[in-house]
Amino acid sequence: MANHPYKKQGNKAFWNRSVSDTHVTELSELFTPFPDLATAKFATAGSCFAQHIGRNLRMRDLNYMDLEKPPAFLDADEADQLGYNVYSCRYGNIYTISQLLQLFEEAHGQRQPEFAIWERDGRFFDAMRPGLQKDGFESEEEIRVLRKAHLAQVKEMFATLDYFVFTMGLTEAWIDTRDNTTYPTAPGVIAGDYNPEHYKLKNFRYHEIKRDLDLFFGALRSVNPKAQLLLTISPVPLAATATQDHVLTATTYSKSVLRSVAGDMVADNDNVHYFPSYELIVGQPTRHMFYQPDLRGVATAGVQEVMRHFFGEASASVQSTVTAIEKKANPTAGYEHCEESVLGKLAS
């Protein structure tokens, strides 16, 4: 038989051997769990789906960083509603790389957003994390004090983590034209007021996202030389688009660009990794069975299957592991804080 370049490839390189002839729950070799999983310090951030990774790290009693714990007087449900126990710090959802880079810069005193407080019905909101407290705060000063304390914890997190797990979610964002601040949601959706003279839609392109991610990772390594970056892509479609495209094609654009950026970051950096949560939910082998009826929310079974690969658990052991985890879980742990989901409920 003639020699050819595929001769030494393993089964995972062939679609028929590793995909079409394999049940989705038996897929393997998509990710190799980190050898120091049991001891390394993990921090999480990103789009809504990132909440699942942090939640599962915590519930498996691994070294999950939580630098802003809820005060003792809050019960579990109250803490969840106020954004505690969601990410490693209370920054809310970080949908874009631009937002992540600006958070890092703000935590290190390198930038200060000029218009960081929004108002609604006499209440005040932190525009950098507007979903943090649903009813807002009584004063602007309260926001400033809380944000200063929050940024100190963010700075500590970046300096001491081993792995930063970031879920890339969107390419669309709203930018303040006066100081170029990137917001997690459009003004007027949760708080604030939309003024087209002050705010514009930005649909980030590949080169802009790659540039910002390079800048962020370089900055992270400058303060924490041991830090490694683990990228994932959220499998959750856009709730709405502010472009003139159909939301289906807008979603395809966003996810395709983000996946390309992630791939090149891994190719360019030894300390950047990719975890295929996106492929495990969206890929053909699942036949979309891991989505809720709205074709947007990810079903519990899908989350469990993704976590099986992340933690290197055998398929047969998944259900017993999940059952044990659920017994320890916060009863409201299935609730996902997601400012973007509000867009799907807006009246036209």
Contents of the next structure:
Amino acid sequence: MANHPYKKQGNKAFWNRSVSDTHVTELSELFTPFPDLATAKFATAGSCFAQHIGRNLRMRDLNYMDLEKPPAFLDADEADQLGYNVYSCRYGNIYTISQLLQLFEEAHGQRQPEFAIWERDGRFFDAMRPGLQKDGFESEEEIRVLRKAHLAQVKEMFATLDYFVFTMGLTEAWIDTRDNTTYPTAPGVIAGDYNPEHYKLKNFRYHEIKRDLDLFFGALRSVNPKAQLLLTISPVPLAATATQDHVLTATTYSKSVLRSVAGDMVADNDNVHYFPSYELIVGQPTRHMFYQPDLRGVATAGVQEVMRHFFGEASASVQSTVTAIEKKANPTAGYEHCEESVLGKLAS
Amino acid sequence: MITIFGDSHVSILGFALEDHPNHDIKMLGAHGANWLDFDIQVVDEGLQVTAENVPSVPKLDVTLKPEGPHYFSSILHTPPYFRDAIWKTHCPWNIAANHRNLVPLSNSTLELWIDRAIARRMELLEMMVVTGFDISVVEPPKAVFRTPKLFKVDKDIIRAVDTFARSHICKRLEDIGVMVIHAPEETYENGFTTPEYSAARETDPHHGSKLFSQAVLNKIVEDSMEEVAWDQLAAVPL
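Any chance you could show the form predicted together with its partner chain after that form predicted on its own?
To see the whole picture, the full complex is given below, headed by that same chain.
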């Protein structure tokens, strides 16, 4: 047989060997777990789906960073209502890279959103994390004091983490035309009021996202030279699009751009990694069976499958912990905080 | 008949009974922990409340009948909030500027905690309102002057948490139409019960003195007299 360039490729390089003839729950070699998983400090952020990774790291007693723990007098449900135990700090969902870069800059005193307190029915909301308290706050001053304390913890997190796990979710966002702030939700959905003179839709393009992510990663490494970045893409489709496109094509555009950026970030940087939670849910092997009936929410089995790949090939010491905890805990306990899903309710 | 029922502050109010020999006042005091969670049974002409949360003390077993004014002491007992160990590491957000080493907490965080703690007592009070009781709440002393030293909690924090908790609970009571007999103004200064209105015993963490009991019982009796006067006025044909 003649020599050819695929001859030395392993099974994972061939669709028929690694996909067609393999049951979805037996897919392998999609991710090489970090050798220091048991000891490294992990911080998480991103779109709604990112909550699963943090929750599972926490559940497995790994070195998951939580710099804003709930006060002991709250029970688990109450803590959840107040946005505790969701991410490593209480920043809520960060849907776009622009928002992530802003958070980093704000935490380091390099920028300050000028119009980021919104109102609804006499209550006030932190527009940078509007879902934090569903009934908002009593005063603007309360938001300012709590945000200042929050940002101090965010700064500490960036300075001390080993791995920053970030799930990219959206390309569409709402921008304040007055100071160029990117918000996680459209004004008027949770709080605030939509004024077309002050807010505009921005559907971020590849080069803008790549530029912002390069800036973020460079800034992160400047304050923490050992920091590594683990990127994932949320497999959750857009709840709604503000473009003129169909939501299905808007979703494809969004996820494709984000996937491309992630791929190029990994190609460009030794310390940037990609975890394929997106492919594990959206890819052909699943035949979309991991989606809930609305074809948007990810079913429990899908989350478990994703986590199997994240932890499953880990070191023996972690694996034994994982096995013990899986026996006693429901890995999907809790729920996903998701401001974006509110958009879906606007249509009903 | 005036019925005053609730926690150990009721027993302290009993020290002032001798000041009102011409009034029929019934005191039903029990350990405070028995008012955190309890069973309520609707019985003939009233409500029976029972609990046995503290093994070493007599169980709570009171039957309340909707005759005459009732005064409930317990729901505004705030030391469980301001004495909590959380205040070694956290503070209410509105005093964060003076406590930069502590993590500020939002009002909603405290409200969730308090609402859970008072839930059962709110149910009882709502039942009493709905079933026609004339029911008010009696406020116990503000944090006694020795609290910061006794529990090694910062004075500002105690004052802020105590003030917030009482104000929040009073709003909840107002929502269900329950009036509050507030601690008399002369009994406290800068948010703390003064030494003369605090229990004399050095280790007493939250009770009032006999002087406090006298001031409060006077307010209760005055309030009950107003109720009677209004009832009589309502009975006069126009």
